[in-house]
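Below, in structure tokens: the form predicted on its own, a single chain.
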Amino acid sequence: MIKKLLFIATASVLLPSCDKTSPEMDFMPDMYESTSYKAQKEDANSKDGAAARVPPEGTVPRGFQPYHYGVNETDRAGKELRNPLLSTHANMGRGQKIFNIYCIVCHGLKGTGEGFVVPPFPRPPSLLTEKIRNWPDGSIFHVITRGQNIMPSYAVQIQPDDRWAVILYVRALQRAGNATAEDMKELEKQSK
């Protein structure tokens, strides 16, 4: 009992009063009242005088996927990159949707190079040619990512997974435009 009373007496003396007549103690106020700088302004406390900080070397932003192939490394990309997507109905549909948004204006509905903007601009190569059909998926991914000749890079507009889905759809266009006897047999099996 005496211990209990001693504890209550000590606690009432040590704890601040609840009447709010005295200001509360701020513990480390710099944590929530930090100095802020406007973008592109100067900061006298930094080494280079700039308010904007350079990220530490070797850091990568969240969600960013570095691409380690230069503009003229189509062959290397073709050898090293593999399509991670399976040829499913959903992936094919996604590829068709993205193709119809970004690629159809130049390459046309069937990928033959008869797009809507062809008369004033040079005709792009047909995606159904033997040359493009023989390209590995990684080479096509590289061209979409980095661009080629007058085709610009679509790395900003088309996310990596969507680029791979477009390649699946392009492969379907190639098979449809260059059907073989084996393709026809497969089609007959699927229709039964």
Given for the second form:
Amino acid sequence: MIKKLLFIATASVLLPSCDKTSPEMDFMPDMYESTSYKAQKEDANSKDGAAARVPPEGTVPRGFQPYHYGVNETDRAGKELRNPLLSTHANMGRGQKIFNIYCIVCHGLKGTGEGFVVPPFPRPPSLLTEKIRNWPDGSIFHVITRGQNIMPSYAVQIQPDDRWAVILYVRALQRAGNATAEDMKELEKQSK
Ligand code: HEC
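Form predicted on its own done, so how does the form predicted together with ligand HEC look?
Let's see the whole complex now, leading with the same chain.
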């Protein structure tokens, strides 16, 4: 009985009562009343009067990888860049996910150009052509990074490692779309 009374007494002190619209007291208010400036506000102490500071010249955000190829340097990128990812099941699966989020709308499920937005969007060339099969990974990476003619750049949406992964999946689509008699034998063996 005493225990029960004690519990009720403690609870009524600690718990805010339901008919109040404001809390009894602010417990450690510094935790939620931050004294920092809001990004879009003014700051009299700053040189240009803005609260948001401009990063010093020549600095890059953490983890940022500069890209040194101009929009027309598809060939040079192809010669110099190497895919850092191994062609594993996991990396290819990651590439498939990215492809199905970003590329499928235009390039289609199999990469042949029958995307959901085609038409009205002009039909892109197939990714299974001899041209792209012979392109090094770096050239495909370049097109995803910089875009090509009416294809926009996907550098903002797709992080570099995901771009490399999507290329592994494009390679799988190319292989699937150009299967040899040997591939078919292998498939038959697996399905037995
Ligand atoms: C908005 C539609 C659209 C999306 C999304 C898109 N592409 Fe493209 N892509 C195109 C078009 C259109 C072209 C042809 C551009 C041109 O005329 O040179 C193209 C060209 C390419 C080429 C060069 C083909 C060639 O024969 O020159 C590659 C490689 C490519 N895309 C890969 C991708 C990959 C990988 C993705 C996803 C990360 C992607 N694209 C997303 C529309 C798109």
